[in-house]
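We begin with a single chain expressed as structure tokens, specifically the form predicted alone.
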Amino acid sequence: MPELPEVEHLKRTLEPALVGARVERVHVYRTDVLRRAADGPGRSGLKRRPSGAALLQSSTIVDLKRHGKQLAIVSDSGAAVCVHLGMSGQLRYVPAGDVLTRTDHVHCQWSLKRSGAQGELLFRDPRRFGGVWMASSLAELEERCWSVMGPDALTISAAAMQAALKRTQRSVKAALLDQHVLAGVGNIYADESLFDARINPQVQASTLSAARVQRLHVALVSVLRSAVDSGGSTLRDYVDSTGAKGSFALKHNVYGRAGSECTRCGGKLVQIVVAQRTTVYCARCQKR
């Protein structure tokens, strides 16, 4: 599932196309991947399709912006719609006269035009467990679904992150993964992060002390700043607005290499299962 990195990444190769470009059209293939952020979170998809005003039609983009996960594109109408990527979903820029060289599983397509040059966003999720939210106004989307979600893992602050730590008798594992408590962070940054910061994964979160809780925030955003840089990691699905994958599966330390050499101290590097997720830690640099 593409986390906080690819989503950024995503975020800024789609703001050069997208903000200033008025939408023309708006087409939907598949109402069920339509919900209404008046409902919150976690509800079932429409029947019927909207208007076209509720999914930005004849308005222009202003900005974009993203919370953990999550992307959303505003409009100077003031409505906006946020953009779950789910597991498998896309979101892709497409000039005039460009080919996708995949166009089925294509949901919703929008029709743009931005100083003279057009082109088409399409949201593309063969396995449909992402979505697009429809919301009035962006503030509407922040108090309804945003709320539910912590503080983004790239702007809280490490005494935010130690209260909401102290708050959880889990392991920190799971704890990070849990996005009421941090937003943005999956499976690969969770254990990227740890490793950096030399915890090991199964530590109750409630027991750290101040000073190690300080080393897993500036792990944890130098991991995730990195990843930005590196266009995310694209393990299967995941690609940029531009169709290009990202490369910092390359610099995983321990994600994905159970069984391999630790990069630091050559141990081998273990895996067991976390809070439902496979995990893979270090047992020599990563000492209970």
The other form holds:
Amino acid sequence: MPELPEVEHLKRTLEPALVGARVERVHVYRTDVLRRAADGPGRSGLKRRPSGAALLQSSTIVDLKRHGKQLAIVSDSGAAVCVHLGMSGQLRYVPAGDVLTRTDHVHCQWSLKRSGAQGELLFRDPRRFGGVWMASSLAELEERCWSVMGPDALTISAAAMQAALKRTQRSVKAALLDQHVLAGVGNIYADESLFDARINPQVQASTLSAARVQRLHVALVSVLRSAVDSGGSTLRDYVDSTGAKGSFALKHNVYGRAGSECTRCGGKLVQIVVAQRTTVYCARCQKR
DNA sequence: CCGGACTCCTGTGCGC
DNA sequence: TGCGCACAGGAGTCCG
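Next, give the form predicted in complex with the DNA, keeping in mind that what was shown is the form predicted alone.
In what comes next, the whole complex appears, and the chain from above leads the way.
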């Protein structure tokens, strides 16, 4: 399940192929994965096929931007598309001549040409929790979609994080998962960073001391950076734009390890449900 | 307003 | 071996 590290790694692997490429043609196989950024982050998809220009046809890609788990592709016409991978989404770049092993659930396809080299950018999403937001400008995307979210988890300051956690009565894990608090953290990195900071996921966010929030901030940034360097976590579906899996799952201390020994104290890791999400932590290291 | 529950969707893996 | 069901979860929406 793509979270910030997976999307950041994806951005890095896409940049060489995309930036400077001209969008020759766009194919939409399902219009209901498309949304207008002007309508905000809602989930109601389009019923009718949009104009090619809204999906960057005949323009040149000049930049990729990421906020939290969302990735925007910006063109020289000013228009941008923002891809959200949801649970099972993939953005793949397939150079001309190469073959994509699975072509089912491909909802959107951009044919690209860059200094003679051709290839296809494909949005594939079996579960369709993801989507593609069309914006007339990056400013519109930022204003209508990104500004309603909290700061990006890699750039938020400890002070801002503390202020945000002070504001809510929920558990610290629920707060970390809320994209309005900070953007980019999902179930894996919430559990991993709480383990790193030795904080119990059920603790009420507002009751954490400044020192503990400071520790959580350090842990979160450290875990996210380390995961980006490993190419993210592949559990089942996630692959980068070239189809490569991430190796960070091998470094998970808690996620997916319920019943195993704690890598820090040797205690048994326990599994509970917090904020409707499977949560694994060490009862000995992460006391309430 | 806030927070918890429900919902969307498909592939996987388990138990019988 | 095969069937059916529970489960995985990002995030919008609904409701108390």
